[in-house]
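Form predicted alone, single chain, as structure tokens, below.
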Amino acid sequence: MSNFFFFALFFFEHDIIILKVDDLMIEFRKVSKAYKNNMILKDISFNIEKGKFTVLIGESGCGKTTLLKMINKLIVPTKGDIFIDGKDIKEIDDIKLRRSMGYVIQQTGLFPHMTVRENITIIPKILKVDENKINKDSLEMMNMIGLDESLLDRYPSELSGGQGQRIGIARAFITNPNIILMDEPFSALDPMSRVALQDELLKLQEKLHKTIVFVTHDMDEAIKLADKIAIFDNGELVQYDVPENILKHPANDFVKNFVGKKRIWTSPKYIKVEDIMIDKPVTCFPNYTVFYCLNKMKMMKVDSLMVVDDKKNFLGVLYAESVTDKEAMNKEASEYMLKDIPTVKKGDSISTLAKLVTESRLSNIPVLDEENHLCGLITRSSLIMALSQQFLEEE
């Protein structure tokens, strides 16, 4: 009944105008919400960028869903202001505001007495969109969410949970809104359906670049989907950052415990070469004699030297095993160094690195910055030690 009441408010106002939002940014300025003496949100201030996938996450009751519903004015702040593209939403008609956004909830919100086609097209029909365009858009949306068009004439009760949630997403996207609000849309699904829908949503976002605000309590889901994550604790915003920084640099003990000590190992793309490299590799210049280089290796207890010029441009590697005759002692390192050595960039992921180590079978891999200057070194032992950290107990 509550779903019907919401959609009745949403659709059946007589003055139907689509709110166009260009150069969109959602801004919260000192937003608070209290119910009697219970403070749900406390002075929340942050910006949601245009075209970004922003996830709101925290424990149950932290205020994340309340904040989401403030964006389309289903909940009104006790204090503070919310702006869309610089305009205070208090100055925007409630119905116009809501019709400018897509909205997906956990229970899909599909009308049980309507077919899939009718559910998807209800908003365009109320907005008096051309019938041919409605039909075309319906087929395109079914294709985009990975469902066969034969399902259009079925009823919600004939769909699986995953199919129903896909239809909910199609309805939210069909009018091409600038903002999509998603309130724990996948939490009731089985793990396989959940992963599949996450993948579909990422594909849609890659293609359409919508401003998506997504509520979840699942950190793995947040890391997988988000461009930025906002973490809430007891009504306060405790960290707002890209997933990589949240995994590597939690703002406080709550974030550290909420994220989990070993969570980053479930997302190896965020573990970079620069996080595990030896940042001061032993080097030599190309005009150094082999005799000098071998002595330096012995003194530094290494079996190779990274050969660089005076600007730290990487030139090659001199291996001790490459020098076998006495006549080489007085010759220059440049004559014996190996030039065609695989390298990695410091911003490459540990997954890329592990693949290269396996394929090249090299004991050392130089690390270069964006200007191709030598800035580090990966050895097999340093990589193994880094990978083993996920199995070691912390003090």
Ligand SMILES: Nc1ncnc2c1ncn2[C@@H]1O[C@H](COP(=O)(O)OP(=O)(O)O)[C@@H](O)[C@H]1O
Second form
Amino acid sequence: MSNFFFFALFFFEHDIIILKVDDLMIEFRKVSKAYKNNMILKDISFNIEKGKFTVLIGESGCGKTTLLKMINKLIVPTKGDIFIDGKDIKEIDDIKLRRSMGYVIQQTGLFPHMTVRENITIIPKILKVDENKINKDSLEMMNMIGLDESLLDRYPSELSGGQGQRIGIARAFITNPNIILMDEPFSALDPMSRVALQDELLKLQEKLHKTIVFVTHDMDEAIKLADKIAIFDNGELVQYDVPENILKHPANDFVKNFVGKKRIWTSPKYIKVEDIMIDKPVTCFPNYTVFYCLNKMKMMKVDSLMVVDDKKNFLGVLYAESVTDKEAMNKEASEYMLKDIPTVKKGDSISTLAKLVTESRLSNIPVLDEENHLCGLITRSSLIMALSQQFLEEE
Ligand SMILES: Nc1ncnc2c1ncn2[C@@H]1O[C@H](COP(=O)(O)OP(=O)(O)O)[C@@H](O)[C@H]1O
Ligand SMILES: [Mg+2]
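To complete the pair, please output the form predicted in complex with this ligand; the form predicted alone was given just before.
Whole complex next, starting from this chain.
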């Protein structure tokens, strides 16, 4: 049954949209929100995927909190519908809906007159979870968020900002909900605690695969945490994509400015070998004579040729400097080429590449595609060009 795929068929105006319910968790369909005549959100339609970390980002006042609060019905749309697992949330009881989701806000929302233990066990107690299980879960939560168990009996005022937010996270996760809503949970923290909590949250997510909807106005935070980023401007959803595409292909000038030109260079995991490689390396076949190959190098002003077969399989590199004897001229390139040369894949990150260049001390690294065909070449100068771009673009 578990691998049984459901397909839902929606008739949407004149279009027929087929959605695979398995991948779908929260769906916004033409959602708008107005306060009096002030349109805050305009006709928002998008799907938040199950088990993914989705970040909602935009400038202050653009409607992020409003959108998030619509998911747990703290705010009701003026128009449009929201579905969770294919069910219209209008038909789900408010309290039931809210208890099925974790909710973390900037000001922690911890009750000041209750201990940490009482704060994080409130909902499980209301849900009448067995006392032993509650105790066990609280200890496990403290462990999971990296806090000492002794803090369980403290009051919120006795915690640091970072500890308070960790407790907020523990309270959201303790009932094991599928959906966690987080509204700028780290915005008020100092940079060190902030980074530590981001790392902690990523580790949790790697283990638990919750559907997390996270609001922030900080692009660095979004890029670090998100599987997908939804960018809002002026009440509209202007781009919804994976961080890499947002960095590389901003949808409009607003996104471009919001992302900032430098940003891609501070996120090396999103710069790929294919972004900086030479895509038409000079090649030769293995049965070409060394004489012919040397001439080709001279003409093309290169110091080596990539040796490939007629299917573009990479065989080796012929360096001009490996030809030292006259007799070589009439021999085949295959005799003089260097084999077993380290290669990279075009999808590798430049961090991987930089490591390889440093370790191998080679000046040329062939680039292979998914089928292991030669598709490019990294030279020292292409690397340097790419890195210097960073400083050129800053101006
Ligand atoms: N209850 C309300 N009545 C009138 N306007 C509101 C109300 N709540 C929010 N707003 C306005 O809606 C806009 C979006 O608010 P919000 O969702 O909190 O933005 P964000 O979280 O992106 O900073 C803001 O301009 C805000 O002033
Ligand atoms: Mg807000």
